Structure formats: C-alpha cells, structure tokens
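Form predicted alone, single chain, as structure tokens, below.
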Amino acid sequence: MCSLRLYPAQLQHTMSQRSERRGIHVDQSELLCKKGCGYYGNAAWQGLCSKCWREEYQRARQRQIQEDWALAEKLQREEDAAAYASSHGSQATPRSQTSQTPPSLAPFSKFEEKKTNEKTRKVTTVKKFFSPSSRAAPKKDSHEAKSHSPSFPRQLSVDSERVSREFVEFLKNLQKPGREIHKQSRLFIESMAMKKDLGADELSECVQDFYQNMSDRLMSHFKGSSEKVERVMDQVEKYIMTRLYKSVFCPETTDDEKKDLATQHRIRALHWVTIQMLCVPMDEENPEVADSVVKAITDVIEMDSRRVPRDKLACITSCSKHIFNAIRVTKGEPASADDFLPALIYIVLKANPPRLHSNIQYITRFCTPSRLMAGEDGYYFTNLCCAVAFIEKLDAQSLNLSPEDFERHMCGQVSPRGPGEAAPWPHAGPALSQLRRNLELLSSLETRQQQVMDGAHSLQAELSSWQESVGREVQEILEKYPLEIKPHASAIDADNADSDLLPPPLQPQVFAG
C-alpha cells in the first residue's frame, strides 16, 4: 500500500530529529491533500482527497485503455501481417491485386468497432440507472435473482425494513422530488445487485458516480443550498449502504479480508508497548481519565457493528473526543495535535478492533466524499488511516529501544515494568491495570487476615493460661481460708407462734360513731 510510506516515514523521520522530546509527532499540513488543494488527504488514496483521488484514477483508467487499446491494435497488425504474408507466400498472386487489398483492414475494422462499443459501455455506469430503457430489465432480474435465494438473513430484512420506512418518511416531506428520490435509489440498488461480480474499485464507481449525480440533482432543485442537499444526501446514503452492506463490505474479490488477520495479528504483537513508550500524557490513574479510557476504546471496537459508512466515521469521532477529554483532564489544558496522535496509536493497540483494515476501506470506498474531504470526521478519519500506517510499520526507533530489546519484546523474553511494580507486568490497558491492583489489595488483605489469626491464637494462649491462674488463686483462697458451713434457722410458723422474733398482735380499736 502506498499510504505505508509515506505516514510512518514521514513520523519516524520527525522523532528523529526530535531527540530531546521523544513521542509521535506529525505536521497537520501532511494531513491535507497532496495536490494542495486544502482538503484531507487519505493514505488509501496515496495522500490524496477523494475528489483528486478519483480524478487521477480517470486518467489512470483512460491511459490504461488507451495502452490496452495500442497493445490490441500492434498485435492484430503482427498477426495480419503474418497472415498476409502466408498467404502471399502459399498463392500466386498477381502484385496489382494484392496492392488492391490492404492487409489486416477489414479484421482491424471489426476489432475497432467491438473496442469502440465496450469503451462505450464502460463510461455509461450512471447514466443507465436513470435511463426509461432500463428500469424494468433490472426488476426481473431482482425478481429472479431472488427466486433462486428465496431466504435472506433475519436481521437484515429486520434493518431493511426499519431503514426503508425512515426513509419514506423522511422523502414525504420533499413531495415530488422525494418520490423521484425514491424511485432512483431503489434502482440503483436493483442493478447494483447484478454486479456482485465487480472489483471493489469498480463498485466504489458505480456508488460515487451515483452520489455525484444525485447531488448535481439535488443541488439544482435547491438552488444551491449545500445543507438540504447534505441532509438528503445522508439519508440516500444511509437507505442504500444499509442494503448493500452485505455484497459490498469486505467483497470477495478484495484481500481485505486477509488484511484484517495480518493487522489483528501485528497489533497483538505489539501488546507490550505502554502508554510511556508512546509518551502518550494520560494518567489511567485518575479514574476519569481511565473511564474516558475505556469509552474510546469501545467506541473503536463498536465502529464493526456500524453498516452505514457516517455511522462508522461517528463511532472514530466519539472514540477521538474521548481521547482528547483525557488528555485534556490529565493536563489541565486543551490536548494539542502532537499529543491526540500517540493516544489514538495507544487507543487501537490496546482496543484491537475486528476488521479494522477492511471498516477503513469501506468508510474510504463508499461514504460520502464531502464528509472525508473536510469537517471534524475527515480530520479523525485521516488521523486513524495514519495510525494504523504507523502501527504497521512500527520498528525500535518509533520507540527509542534498541533492535535487540524491539526483538526481545516482540518475542515475549521480556516485558516492560509499569511504574512502581517490583515484578515485570505488562501495561495493557486500564482493566489489567485494576485486575493488578485488585491482586495487589488481595495480597495485602491476606497479609493482614494472616496478622489476625496469629493475634487470635495468642489471645486464645493467653486466655487459657489466665483461666488457669485464676484456678489456682481461688484454690489458695479456699485452702487459706476453709468454708465453714453454719446450721440453717428454723422457720416461724404456727408450732412457735411466742417467738420473740414475732411483732406484737394488732388489736381492734373502737372509734365512737
């Protein structure tokens, strides 16, 4: 891939000359287009924005026609050359005659006509969708197409149908030109059905070609106003990449998909960096810190789960705003540039989301070309492409490590020491950085259960031996001084009624009435 040389050199050459302050550092003007025309370039695209992407790619595709079309034209000569002069050879042919008949004329005429008729049928790729002749020939052939696979996946019928009556709903408020609307994207969809077949280029074509015409549509009936027509243009995109999804994510005829495996396997290779050796300035300390953290990295990993390419590029810009609220906490200030790309490398190496290779073509290939160009998503956008290039080709100097300890830690014979550790223990991530401080409070908490049960069998030691010296005290007390025990005083009742003890009788008293 192109974009692999010029993101990482132009990173690694900066850190170079940049001994004092070690980091990942890139000029925002390497960002922008390459032909200066002040938009976001794409390391996909070789540093160019899609409009000049797709402008070099015309006159690449014409010159490629161009030279197949001379290549065609010097064989069929060669080979009619050859065959005349066989057949001058074999027949003896008067030289006037022969002079009447040029050779190779009527073969190359046939060759140039059927060259003329398929040129003509690459460059009409969008016309035909909004051509009268062509609306009911795909109806059929969806008609058939789905006769032979009668049963689709639940959930995408359950998506289709959800997206399709927003966006009905949606076009009922444009009247007329929301019909129109309507009928064109379902057109589309329907011939785009009988070009499963296509290269991955040459279906990013067929979608950009109909954004472009579609837009130029919308921007006449509105008069110019690029809010409607954006407006509208993301929910024609949304309706029509909900239901292609399928056929053109990761297609068959791409290695996208063998891509995704080497860039998984590479960032699992690099397990081992920590957020020093990127001098990344977040302290997953600070529990804001690590909860930002972790929410930019499930935005990343979230991005899979997206269909539709404006939804995957607002899963990066969450991730990236959460990056810089880190950044910004840890700090005390507002992140800078220079620190929002070593955190985003951070972010992917500790989050290693699913088919991150083939989620960037797909955003690169069929999302709206004004959305990569400029604003906040191309910018974040152009920053993950650049990290992902980084991450690929990522060596012992981005790090400042020697190549033998880069070996050493890419073979796992050592790892690196977070900070304050006694033992080796690689910093991945803040929910290994709690599992290790869970395993370090269990560790104190079973030295400490250890303290109470030594103090739970001394005070047991020391209670028995104070039972015993109690015994013995009481023992001395009974020897020293012998219980006596005195004869028990009888009771006062009816048989000694003149007892002394008894109080005198009460005697009725007589009061005069």
The other form holds:
Amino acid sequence: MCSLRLYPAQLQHTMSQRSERRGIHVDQSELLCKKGCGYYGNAAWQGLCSKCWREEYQRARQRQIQEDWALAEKLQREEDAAAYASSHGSQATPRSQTSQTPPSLAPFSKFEEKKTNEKTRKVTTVKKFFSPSSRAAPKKDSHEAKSHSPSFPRQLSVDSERVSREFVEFLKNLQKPGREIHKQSRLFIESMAMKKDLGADELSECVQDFYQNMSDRLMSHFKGSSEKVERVMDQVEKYIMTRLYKSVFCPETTDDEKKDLATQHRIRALHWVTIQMLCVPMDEENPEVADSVVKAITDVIEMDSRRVPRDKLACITSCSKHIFNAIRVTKGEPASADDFLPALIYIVLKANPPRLHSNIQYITRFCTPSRLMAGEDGYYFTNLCCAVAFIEKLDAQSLNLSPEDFERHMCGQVSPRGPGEAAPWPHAGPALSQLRRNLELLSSLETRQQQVMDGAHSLQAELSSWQESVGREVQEILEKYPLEIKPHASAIDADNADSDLLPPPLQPQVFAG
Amino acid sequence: MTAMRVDVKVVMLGKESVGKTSLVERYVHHRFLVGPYQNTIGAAFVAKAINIGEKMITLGIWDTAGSERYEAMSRIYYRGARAAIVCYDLTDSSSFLRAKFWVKELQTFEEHCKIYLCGTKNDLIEADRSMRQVDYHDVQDFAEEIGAHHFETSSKTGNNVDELFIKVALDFSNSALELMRDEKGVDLGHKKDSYFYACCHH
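Complement to the form predicted alone: the form predicted together with its partner chain:
Entire complex below, previous chain first.
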C-alpha cells in the first residue's frame, strides 16, 4: 500500500486528458474519498483514500482482536469453573489449545502478554498438574501455524482429544509421577513433530528409546513391579501412538505404500486358491464355521482402522481366535500350528486386508517390544507375518500343483471351480445358480422377443401387401368400369339459343282487335 | 489362555506329526489326546507358569507349522526365542534329519537360543523295541556336540514330559541372571529392524 494520494486538481488534469481521448465521463464526486478528506478514494479500499482506509482497517482489526480475546477469556473462565466443579478439569488440555488459537493472530507481543497472563492465573489454581501441558500448548500451536503442513492437522481430531483426555484421567491416579509421565510424553510428541523428515527406522528408534527410558524409570519407581509398569506403558503407547499416527504410519520416506499395493495385487492374483489347495481343515458348509470365517475376515480387515499398535494386535488376535474356533468345530479337536497357519493364510487371501504391509511395519516399529516378542499377541502377529511371507513367495510347489497348472491359474485360464472340485465359495453356490437361472430367463426372453419381432415384421409385410392388393383391386375395377361423364341433358346453353332442344320461343300472339 | 506376562519364549520345532502339539497338550493339560475333545480352542500358543525356587517363570510355548512348505518362514517363528524344543519321532528316522536341519538353523541365526532335542513317542518303542529308528546314543553324541540337552518322551504316558519343560525353565532361570542383567529381558533394540524384514523381504 504505497500512499500515493492525488489532489483532485492534479488528477483532474490527467483525467481530463484521458476523458478527452477515450470519452469516459466520470463525475468527480464519485472519485473522492468517502470520508470527505478531499483526497481521491479507491474502490479497492472501499472508496476511501489510502490513509483513511488504513485507519479504518486498523480500527476493525483491533475490534476483532478484542472480541477474540474476550471470547478466549470467557472460554477459559468457563473451563476453569468446570474444572473446579469436578475438581479435576482434565478437559483443560485440548480445550485450552483451541481457545488460544484466535489470539495467535494478534501481534506477537500481545500474544506473549496473554501467555504470561494465563500462566500466572494457572498457577494459582489447583491445576498445577496441567501447567506444563498448557504452557507447552501455545508453543506448539505457534510452531504449527508457522510451518503449516497439510500432513499435520492443526486441529486435533476427535480421536486424539478423547485419547488425551483418557490419558490424563488415567495418570491422575498416579499423582506426582503421573505429572512427570504426562510432561515427558508431551515433550516427546513435540520433539517428534520436528523429526517428521526422518526415515522410518529412525522414527522407530526414537519411539522405542522413549519406551525403554520410560519403562526403566517406571521400573525403578514401582520398585520392579512389572505389572504396574506394563499398565502404564500401555497407556503411554496408546497416547503417543494415537497422536503420532498420521505422521508415522506409512511415512512418505519409505516404500511401504508401494509394497502395500504389490501385496494387494498379489493377493488379488491369487483369488483362485482354494481351501483344499492349502489343506485347511475348515468345513465352510457348516454354518458355525462359515460364521467364524466371516468374523475372522472382518477382524483382520478391521486392523487397518485402529491407530494404536496394541489395538491392531488385538484385531489379529481376535481374528486368530475365530480361526481356531472354525478349526475346532470342523475337526473336533483344538487346532495346532499345522492347521492354524494355512487357515490364516486362507483368511488373508480371502480378506485382502487394506495396507497390510504398512500395518505390519507399523506394529513392528512402534509396538512395545515385550508384547511383540513373547506374548500371545506376538504369536499371532508372527503367524500373520509368516502368512504374508508365504503369500509373497507362494508357488506351484507350495500348493501341490504342477507349474503348468499354477501358471494357468495365474493367467486366469482356469476358473477356481475346476471339474470335480467343490465350489470354493459356499455362499457363491446359491448366488451362482441364481445367476444361471437369470441367464436362462434372459435367453428365453430374447427368443420370445425375437418371435414378437418376427410377428411384427410379418404383420407389417401383410399390411403392405394388403394395401397393394386393395390398390390393385381398385385399379382393376376402375379399369373395368371407366368413369364416363355424360353431358347433362337438361343443360341449357344460353349462347346457343337456336338449339332444337329448346322449345320454340313463344311467339307473340296478336289479337286483332 | 489368558494375557499372562510371558518371560520366556519357547518354540516347538519339528516335522509334521512328530507330536509337538501332543507334547504341549500333555504338559499343559496333563492329558493325551485320543478322540475328539472341545475344552480348548487352540493349542498353538500356551502360556504356563512354573515355580522355580522362589521365582515364577512363565513359559510362552509357541507351536510352529512343521510342514516343509512353511520351512522358509520358520525363521520368523524362532526369532527371539530363549529355548527351542526340536522334536523328532523315535520311530521315524527322516524326522531326525529334519531336526538336524533346524538345529543348524538355530545355531546360525539364534545363538542365544538353547536347544533341547526331544525324541517323541517313546511308548511305542517300549511296546516294541524294533520300532526304534533313531538310536539313543547317536542323538546323545549329537546333543553333546551341539551343547544341547536330550530327552526321550512319551506324551501318551507323560514320561519325561514335565522333566523336559522344568529343565527349560531352570536353565532359563539360571542363564537369566547373567544374560538378563545387561539385556533387560527383551533385547528388541538391535533386532527389531530385522524382525520382519529378514524373512518377508526378498
């Protein structure tokens, strides 16, 4: 905004020149600043001159800032009151962040002022616990505002907020160490936000180091009660990974996405693999087994929608339990690994879970190590890894097929339902027969339509021939009985008065008299 | 199967139908499977706590698929295992050859894993000596050579089964004192990178 203010006299000169040339006539009063300061205005400044516009703008802005402030203060007060009422106020963390967003538009000095303002107020309340978090919040906010990246949303998602709240709720029971845990976790999340560009392995290392440090400290605090440590670590993992999920799941620095697609294509190409080829002891005709299979498929697909590694693992475990149930119902005895692994492979092939590779990588990188290595969840996860490895390497031999058969299957030359083989999909049985019935119906409809069309054609031909014959008949009759128009006998020709036909003219009778 | 804290990972390796599952089943539930039963839904993973002195040690026992088609994947299974029970069928010499294969694999890739050789179906031998195809002394020699322990068990009678698993727990308890001091129980730190990649990545 360079303040080039022109006096009317100056401008008039140039204007008059121009208007002479172009023939534009503008009333001079329309060009003046609306404030009436005597300078010219500009449409871009709402008809004001630059100086008046700037004044006006500043005023509006100031008003806006004041309003925002008032709003923020009000929210804060409400929040404090609510916190007091419940004597906890766990909601303070996420809410205070949002309420601080508007003032961040204000000049920075003001912002600082507000921050200190808030700090002092906070300390006087019982919410000492939250002071590190709320103090940290604006710092993070301003950082995010500066490096506005699309991959890191400024607003916390509903999920994150809920998890944060639960985390705080949980830590409250721990009192003093809880505060420390919360602070450390927050600091860690902030530090991770700066490390977005690191490779996946480095990110994993950071998180694992954090887990290790945290659990070491907890271990010494709880004096070796590993159960307590584990319980806290579960919450820490949940909180951290929910917050970091977006930036560390399938990061751009890796080729995870490419591999996801490759796995997906691979599984799709193997759609023809049957339960018999894999020697899976599952009888899908049995409704209970079929039900378990469907549940297992649902669970393994569900994995992708979870954020916390532990929750993802829980999906795998649940899927595995359904498989065990299916095998137990079929065989009448508990499943061993010899039954379980092929069944899992079959389920993965049928489910084609989304982003399978990414999910496995994510769990491997960010799960608390003890769970992955030894426990039950770890066992099922390992089986899933095996299943994926098997699917990637699967060849003719692993299905007891000849290489030629395998190739033909892969090219889609042989349908999954080979002769003598049972349908691979029991649910597809009725659907397929329905399909066939429909096809038959369609073809019979087609022949009937053809008949109708033929009938219509012959009718048309008949009609035209009838028309012809009628025409011909008419013609014949016309020829046989030509129309002769005979002159009318009684016609009187006025011009031919002498005609014989006319009675003799009346002669005047002379009466002698 | 509850979410018990597991201290030590024990993998069961061995050819199909050598009786890995029966061995675990006998040890954990003290029974031998004849005919159908419905009590447990799966015997693939079990956690079992043992008292060793004053300590409670929980064994997480991992059953593995023995079929050759999954051989390439077995490495994923035994990663991080503290003990491996390599089973072979006393009445089937080919099963012992396969056992040797796993021993070699373990020695190459999992040096912290203690190996236990376990000949199964001892009851069949006792009923008929001519059934034996794997000589006791041959295996004993092999075990000494590789620094492994050697057991002959019968899941049917329960012979030697408890002894085997108690030995596993005892050894772990003793070695844990030295090994766990500097490794903090689970040393995923330097292994996690290879956890999945080594086998699934090609």
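Positions refer to the first chain, counted from 1. What you are looking at is a predicted structure, and each value in this text was computed from that prediction instead of being measured. Throughout, rigid core stands for the largest set of C-alpha atoms superposing within 1.5 Å between the two forms.
Peer 1: Align on the rigid core first; then say whether the Cα of residue 440 has moved by at least 2 Å between these two forms.
Peer 2: Yes, the C-alpha position differs by at least 2 Å between these two forms.
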